[in-house]
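Here's a solo chain for you in structure tokens, the form predicted alone.
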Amino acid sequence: MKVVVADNFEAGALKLLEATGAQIVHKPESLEAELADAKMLVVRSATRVTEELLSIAPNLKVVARAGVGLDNVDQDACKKRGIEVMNTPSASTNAVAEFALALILGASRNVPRAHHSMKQGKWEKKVLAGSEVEGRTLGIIGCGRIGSLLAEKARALGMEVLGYNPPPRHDSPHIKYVELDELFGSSDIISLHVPSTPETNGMINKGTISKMKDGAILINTARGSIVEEDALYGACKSGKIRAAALDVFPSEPYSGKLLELENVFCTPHIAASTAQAQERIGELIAQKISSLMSCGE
């Protein structure tokens, strides 16, 4: 059985796939050529699984997204072809929740800015005074696996947690569910954990930012399309938003104007990039490969 891994895959996770006995082709020079007889395609976020790409893979049985979001996979096209689509939502839950918390702490205490300041030979001790998170209110938009776990971690640090999530939703003792406008108006820090959908794209815009507390902090480890770049740029430049910490962007790699601002902290989509998360992803996909092989696929 041939499995094509189109995007970067951590070495340890790749070994788990190879241990199944399947033929694993990692980052081929010609994706089209290798897909011609492949039974399974594994992607992360870089490769877009379109109807056109599927048309050159007549034997494909499974598309596996090594991660949570499926916005780069044409699920309707897969369904028409009878191709199973799987992802690994549980594998990176803790990694992303921890990373969101790291961004909350870093932005609140000006850690990234302080680092770069010292690299430039400065000692800006008074300018870079920050705020403690204990006693502050965290608003979580999207309270699924990641949002709920972030709430638990934030509560352990003494934060109050408000959540917005349309029913059905997790019944969490760590979250007080409120309407979106109340969350915007009451939260010192807002963290985004929703998928990219027509309803969520652009939900952080000039109008919704105007409802936020002056000096709020915005964290985005979800999808770049959720935040309107121009609106965020203006709000951060004016100080309406005190700081933003972003791991995702409308287009990646990102080189846009948000990088100009000292109070916008950026990381290159690494929230799920831990050895542990990648190993869990490898385990889940390896299980699927073994299942297919046992069925004679």
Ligand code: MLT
Given for the second form:
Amino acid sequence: MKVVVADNFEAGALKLLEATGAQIVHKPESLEAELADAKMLVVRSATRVTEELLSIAPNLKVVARAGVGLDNVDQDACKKRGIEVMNTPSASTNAVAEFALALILGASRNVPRAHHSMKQGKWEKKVLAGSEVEGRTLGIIGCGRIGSLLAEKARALGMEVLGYNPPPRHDSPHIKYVELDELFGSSDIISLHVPSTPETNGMINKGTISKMKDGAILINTARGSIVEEDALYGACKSGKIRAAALDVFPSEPYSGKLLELENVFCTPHIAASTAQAQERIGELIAQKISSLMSCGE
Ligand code: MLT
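Swap state to the form predicted in complex with the ligand from the form predicted alone:
So here's everything in the complex, that chain up top.
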């Protein structure tokens, strides 16, 4: 059975796929040539699984999204062709929650900015004074696996945690669930954990930013499309938003204007990129390959 892994895959995880005995083709030069007889396609966020891509893969049985978000997979097109779509929703929960926490602490204490400043030969002890997170209010938009785990970790640091989830849910003892406007108006730090959907895209815009506290911090490890780039740029420039820490962008790789601002901290979509998360993802996809092979694929 042939499995095409179209995007970057960590070496350890790749070994787990190879151990199944399937023929694993990693990052082929020509997707078209390799997909012609492939049974399974594995993607992260870079490859877009469109109807057009599926049309060059006549034997495909499964599309595996190595991660959570399925926004780069045309699920309707897969359904039409009878192709199963799988993802690995719980494998990277801790990695992303920890990373959001790292961004919260880093942005509150100016860690990335201090690093840059020193590398430029400066010693800006006064300018870089930050604020502690203990006693501050974290607003979490999207209280699923990642949002709830972040809430638990933030509570352990002594933060107050407000949460809003569309549709409403009330299952975490670590979260005080509120309406969205209350979350915007009461949070010192806002962290986004919703998927990209027509309802969430552009959810952070000029109007919603105006409801935030002056000097709020925004963290985005979810999807770039949730935040309107121009609105965020304006708010960070004016200081309405004190700092933004972004791991995801409207288009990736990102080279846009938010990079110009000193109070916008950027990382290249690495929240789920830990050895542990990638290994868990590898294990789940390897299990799927083995079960397909045992069915004679
Ligand atoms: C995900 O949806 O799992 C994350 O964005 C991680 C990734 O795609 O690398």
